[in-house]
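Next up: a single chain in structure tokens, the form predicted alone.
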Amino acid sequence: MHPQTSSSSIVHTGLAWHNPFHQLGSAFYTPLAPQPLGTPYWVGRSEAVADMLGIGCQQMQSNDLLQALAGNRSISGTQPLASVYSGHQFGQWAGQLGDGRAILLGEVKGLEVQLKGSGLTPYSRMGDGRAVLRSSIREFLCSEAMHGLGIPTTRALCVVGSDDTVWRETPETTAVVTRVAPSFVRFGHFEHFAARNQSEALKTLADYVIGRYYPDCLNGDMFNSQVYANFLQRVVERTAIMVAHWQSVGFCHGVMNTDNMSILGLTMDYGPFQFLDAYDPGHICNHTDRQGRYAFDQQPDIAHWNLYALAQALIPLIGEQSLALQALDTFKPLFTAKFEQLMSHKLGLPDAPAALIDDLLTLLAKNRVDYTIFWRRLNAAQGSANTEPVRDLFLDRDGFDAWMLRYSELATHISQGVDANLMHNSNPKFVLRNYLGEEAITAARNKDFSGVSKLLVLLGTPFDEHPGSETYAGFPPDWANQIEISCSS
């Protein structure tokens, strides 16, 4: 699609670029480069990313790179390409998807590196294969937001934006994110060999993401159907801790489409994601999903849903439906066990009573609370008898204070009470919310990036105090209940 690079454009990283995805066949993707983009500038830039991948401060400056991660250089070692996938969008089957403005450029230390918004592929269906500004920083910021906070996702290295303009609800300028993984292998990978009977492909996929990423499935060096459905019972297991991880941080992704659920159990593909305020169970994100379909609390039995779909897609290898059901029932059960613990490490507490969670998210909900807050102020709140800051998020008194007294009765009997810095490490001072989102953006158009720097710094530690930085964990405006996100980006 593009015309050879000559030499001369070539950037030479010094990196030791490996393609094994590349190694798989033409069957699972379009070679391919990404296109240029126009005068391109440094957006956001992660250290820690750039650490793990290799690169050193000055090279993460450099011009060169710059160029290259714009898509205006290629890089020498690297086979980039856009992979082919299908899947369920909505609850529907979509048929064909892919990489449509994504595309891959090899390997680096055991991770992938991709470029998101790099131009046109065969993917691309009725998209112009860029994405925006906003959208890139979003992603930018929630992937390394997440990492801080202990939940399994995708990382972003970079963003690079340009003045080059494309056409959403308005014109916006375009940008490219560079994202990090382990492998960006989705359910709809495998649903997508699934459901055109090409068996081999999906056996060569299967065992492809079998002996890189999950060894542990295999009973030697066979692969047979109990390999098969110990290899789904692995995903089984990733995505409920996944989920149950998102569920008690109050994060809603928006839009989880089996070609938006990672095989490695990862968050990704951050579009109409929110971090709630108020603690609201019925809460949707996306202003395009209508009917509520990912709406927070539908959040695990979609997941569950998107496993069948998967163990659907796996049933030619795994042969036997029992074997398929047995992992899947596994899900509920392994779900519930890690937000309870979750739930009783934000309590402090080691196995705390699952009626005390649930009658607290029900007071939360009925109130309005805001969730990253009134976890905060009750952390705060041990050992003292001042419990008013946390009173006070509450219009039901009475409520709180009948709650509060089981809560402390529970941990007088517990020969270590309240564990200050288990409570500590399980609630986090600041979150990426919308309206934090939304002023480094605007911040952003006018070329002023400090305020993606400035969260970047807080929500990779975002448990710490960061003295100064008050504002960042405060109530948010009035104005952000009228912040709409959509799947434009």
Ligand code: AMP
Contents of the next structure:
Amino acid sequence: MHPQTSSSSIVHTGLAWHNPFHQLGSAFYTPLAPQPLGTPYWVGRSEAVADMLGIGCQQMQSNDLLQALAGNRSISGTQPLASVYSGHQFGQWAGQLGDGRAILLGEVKGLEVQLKGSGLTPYSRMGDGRAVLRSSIREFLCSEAMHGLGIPTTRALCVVGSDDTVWRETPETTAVVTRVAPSFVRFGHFEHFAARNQSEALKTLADYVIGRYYPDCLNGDMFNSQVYANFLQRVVERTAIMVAHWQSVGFCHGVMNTDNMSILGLTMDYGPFQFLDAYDPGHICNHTDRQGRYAFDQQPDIAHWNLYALAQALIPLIGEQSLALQALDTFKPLFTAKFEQLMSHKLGLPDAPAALIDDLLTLLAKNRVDYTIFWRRLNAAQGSANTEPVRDLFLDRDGFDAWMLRYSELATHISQGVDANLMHNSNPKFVLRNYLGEEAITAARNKDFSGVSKLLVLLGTPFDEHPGSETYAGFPPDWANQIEISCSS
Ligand code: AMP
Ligand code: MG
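So the form predicted alone is up there; where is the form predicted in complex with adenosine monophosphate (AMP)?
And the full complex, kicking off with our chain again.
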């Protein structure tokens, strides 16, 4: 039997909870408590996120908090709810989706706190409302890894595991991730109300998001078509910056449906994501994405496509189509400028010529060079006469030598030369490779959580050397490319 939530078991966190999303009104959600979870235990906890929320070390060890974040006890001051949204999945209109396995508890210090995997909601459709241990650990570690890399992302406070099982391809134990972000509103929230011609609700939502997160879009106190166009423009900017980061670090999201696109330009809804091992622009990380719609090199175009869907939803507010198109047209130049800046920094240069970057990426792809290791070795070769470790990564040595000559010549023409420090801080030593996650997950299934904790430390400061942790920065083993991750993971 699971413990039931009851008023006698309310947890007092001492945190100041607010519920502004709840105040939007019932058109936006269903009020609902999380479902209880059997035999909860801590799997991983982020001290950094606890700090952001003002949760002390002792409280992060407490059984009260464990039970609350498992969904077994309610938290004083929260007004839990599951929000409704719709969206385009794999390019098709999917209709109503919603928080099918997530519950928003409320806000602390301007941050929404959400439980993911917390049981059935009215939006669960065919699902069971649960998340398995594997996907929960992946989401937890990746959100913190992305933050460590300086990439806009939702965060994760902790993973709570359980011996309760659900059926996937085999029975798997379930878990709940506590996610944290200024807002979990998605493009799909806007699409939902636009598709239903609920223009009042659409406006209420837009005004809420603009007022709270994009106040610089306002013209004084007025909400007019220019304000909504400004808002779209700002979302275009943030999305372009987010995807430029993904492309520069070799991150493949895997399910860029419009319901997984954050209105704040945060990486969100970690599912079948993958950091590239060997550089392969056409890499498809989602096992169920047979057409490769969400292949690595498609991500910028897909983000642009998703922004069109958002713009379409905002047309009743923006009024003039030309204003929306103007905003959308800025996506490509913004993306390219940010991508080139990030890639230049990886080369230790203020701004490298696009051809130098393009030709390098072509070489990396042809030679199937490990993306993360390449950059770190290129960095190590600075100021050293020995370029062999980086050169050895290429079968086409002549091709590499020719490119390296162009790079070196360019650097000598810049007064300060290559900025080794900038390079060091732009090229991570540690990324969450699939196989590293799998090893930590396998151990966690046997209740050994040390791998999760270790990765949390390395990925939190991925540019640092972390002496003694070299094995986490090496080439993936042969079995790594047999790992299959799908949407349902
Ligand atoms: P995703 O592909 O994870 O972005 O999910 C798409 C939609 O399916 C969202 O509405 C999710 O809440 C819902 N969903 C995914 N997995 C489950 C599940 N196990 N139970 C209920 N709903 C789910
Ligand atoms: Mg989702």
